[in-house]
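This document opens with one chain alone, in structure tokens, the form predicted alone.
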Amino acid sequence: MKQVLIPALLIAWPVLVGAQDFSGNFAAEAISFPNPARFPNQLSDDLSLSFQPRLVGDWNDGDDNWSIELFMRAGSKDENRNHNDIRELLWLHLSGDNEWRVGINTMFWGVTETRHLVDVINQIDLVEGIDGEDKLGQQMIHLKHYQDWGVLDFLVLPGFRERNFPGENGRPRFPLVVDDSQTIYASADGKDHVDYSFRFSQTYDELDIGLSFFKGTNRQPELIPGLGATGQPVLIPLYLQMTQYSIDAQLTTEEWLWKLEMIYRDTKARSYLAFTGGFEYTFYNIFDSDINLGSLVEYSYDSREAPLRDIFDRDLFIGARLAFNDAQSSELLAGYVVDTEKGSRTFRLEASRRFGNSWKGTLEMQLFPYIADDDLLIVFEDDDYLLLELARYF
């Protein structure tokens, strides 16, 4: 029914809301893998469609507004990355120092490049990338309140999403696969749990500093081994009750941006500590040109202990960002990801550029080139991959 209910939402809304500005994309996306699979069944290519419609209206003045963002992709081998989303679904309603949002939101907490330790509120979207950036929608309720000291912020988020992950045929993926169908829950409450969280934010000259704290179901799950339907090994996800406190801070002075995210977390299996900082230094017009070329060191740390940490635990990236300040909007980041304990590699890179008024070309390249047979990257070792993606914006 979800199925075919979404695409049909999604032809017939402009119509039935009557949006004041309808917006999104269509795109093609094509990954390849060059090496051979390491698990059985996995593809070694992919080619599918998404679409990410936008549409805002408002009311009163303006100081109501609604918003909603859809997303849907198609046609990939792997059945677990054919899914639907409601990134949006928002009603913001603005009244003097305040802000109110209710519904469903994608936000993002944080200032650093290569982990987003402090970015708590929505579940990634891990059947879009292993890198993190894509985020499911979340049901929240948000006061946004604006004083000359500071900005605090207030959310209640009635609801829990799932961490998505790749299926049989997925690439990269574990030795074993999730079955979130035997998902379990610390709480009783399960997914209907009601997390909650709070933030202060302030900028004070040339220094940004936000200040967190959440507390509810952790994002990030547990796999335990279990055995499928069928008798067959899995993983399946546990979720345990969490809280955190989080700072994030970023210091502009004149070239360089120093930045650093440090986060202590509590849950009833483990406490710990985690950080990710650094810097990154622009050099503008290089050789006379439009062209500002970034420079960028971070440093990650996880105080557990192995194999309980994160797979940035004592990892040092360094990278560069190429603008090219172009009528195309032509954007380059580039970088190597180093285990200083371990000795691990891993390269990425990211470009993107326009084509006319309509149209956006994305390469990404992710490289495993060297992984310690210790290392938790050790299942990706032969999943370098290649992907291209073309969108044309409305």
The other form holds:
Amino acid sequence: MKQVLIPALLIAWPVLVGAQDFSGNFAAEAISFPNPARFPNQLSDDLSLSFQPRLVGDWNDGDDNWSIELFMRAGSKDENRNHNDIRELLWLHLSGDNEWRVGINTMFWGVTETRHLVDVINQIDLVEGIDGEDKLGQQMIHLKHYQDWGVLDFLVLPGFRERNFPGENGRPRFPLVVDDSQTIYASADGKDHVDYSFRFSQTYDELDIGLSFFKGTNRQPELIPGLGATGQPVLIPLYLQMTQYSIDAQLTTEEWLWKLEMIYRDTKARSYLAFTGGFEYTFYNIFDSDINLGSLVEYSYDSREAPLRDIFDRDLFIGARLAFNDAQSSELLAGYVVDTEKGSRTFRLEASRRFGNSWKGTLEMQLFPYIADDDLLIVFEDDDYLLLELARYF
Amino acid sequence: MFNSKIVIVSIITVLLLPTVLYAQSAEQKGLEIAIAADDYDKGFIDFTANMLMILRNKNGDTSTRVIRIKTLEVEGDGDKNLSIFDQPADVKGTALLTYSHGLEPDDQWLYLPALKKVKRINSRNKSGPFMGSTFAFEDLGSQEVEKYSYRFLREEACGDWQCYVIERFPEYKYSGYTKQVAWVDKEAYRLVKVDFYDRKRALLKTLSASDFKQYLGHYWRPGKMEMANHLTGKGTTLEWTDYQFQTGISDRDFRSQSLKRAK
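Which structure goes with the form predicted in complex with its partner chain, now that we have seen the form predicted alone?
All chains and molecules follow, beginning with the one already shown.
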């Protein structure tokens, strides 16, 4: 359906009445993997293009708003990365202390850097990045209600978005390719299961806190071994139902940010507790310059038995953030994740700056300096990569 | 006839009096002018305006930012301010919300449209440059009387007007300045010029405001502000347009969670 919808929307755009603002970006992305691939047919470099337009408008003196945001990638050697998505196709209605949102939307809940436990409304757009910060649009009816004592969010989520996975050429990937034509749902309703969520959030002076509840299809599938169409071994996604209670909190002082995300997730198969917590301390105007240096420490925990845990199960993240505060908005975030049990270490760096008034360059580096043999990450050991993106904003 | 003691005391008193009076009156007069200026601007309720920011480096290269500003007056506390970025295009939709609290730390939230995320941020960055310009956050922040102590220096002509010249010493933490010298016109308390002295007490920057216009028959706002950095040779021009007062915006438009729909 999406294959039809996006061209249709593109054609319809100029006639969409009341279109007040058109913005977005075109980007070219190059990736290089210096080490030989671990699995056959995996790419060693890649070049692809993306387009992310956004169109918004309003009527009724701004009480009614619409927004459309699309994402498209093309040209990658990994076919699964060449995809389109509707990030937003939304009607927003404001009425006093209520905000109604109906349509497709992308949202973000949570505070920590290392992982996003509380943020379960949208499916991850995994082929866009392994950090979970790119997400697929989710169909929803969302009511946000403001009171002096807090903000309430009520969400009904009809229809489920499956996670996308790298194809056979994709990198990094698991030893077996994920075959999503055989996707299994624990619920008899399959991908039509209607999920719902509720959230309370409030600011108490220096403390911002959120309590959320989610009941529905777990966005994170179990991957079970099976056989593909030609009898080759594959991984088949299995989506379980889950109930999740979560808390996210941030304490903000002049130099410190104290952050915590904690979930209790019950998937019938098992229930467990997980958290990520830590701090960011900022040194301002280092060496009498305009540069601010943030130091970040976060620890992640997962209560499940060893083979069933997340990658971030007993992991310590130590990082640094540089904000140059220059005219180009130059920024750099880099850090190590150390598995405190197995000793594995991964390194990640993200940097960006503006060129002129409308270009932006981004550099991303992911390294796997040491991975223990019994670590799930061992299959990514040779997947160090360097990514460069140049985007033109309009 | 004369009590010599009284004479001596009187002479000493007469000798000391001018200095004591002068010292008191310079600080009191400075404070009085600041209070009068603050009172003059009270009751605006709210305003919105568009700000074009032009950054210049010493080679003359320029880059621009377009920011929409909404300000809500809060009685008994600092103002609430919302800045929405239209340009540069890569930060379009970014929104910065500030609840000013005078001498107490401000509350600040930033909406990042690329991540669709509202992030509470540290408010300590007072002396840091705003968007890479020669304006620091503290130069653009809500100006409450208690944020400074004052000293009246003199009166002198400033362009077409007569100005009070007063020194302001930041009382809030983490200021990048030891002192500011401000020229405020006597008629309507328009802030015409400010010299900023850095932590080494050297003249760092000069702000010049011009093209003042009156709104609602009372409130004056500059159409143009120029901030020159004397050390780096960089400069920033702010061009203010489309000032509107008492637009009916309310607390509802200044909620951290509604930043996503700010426009």
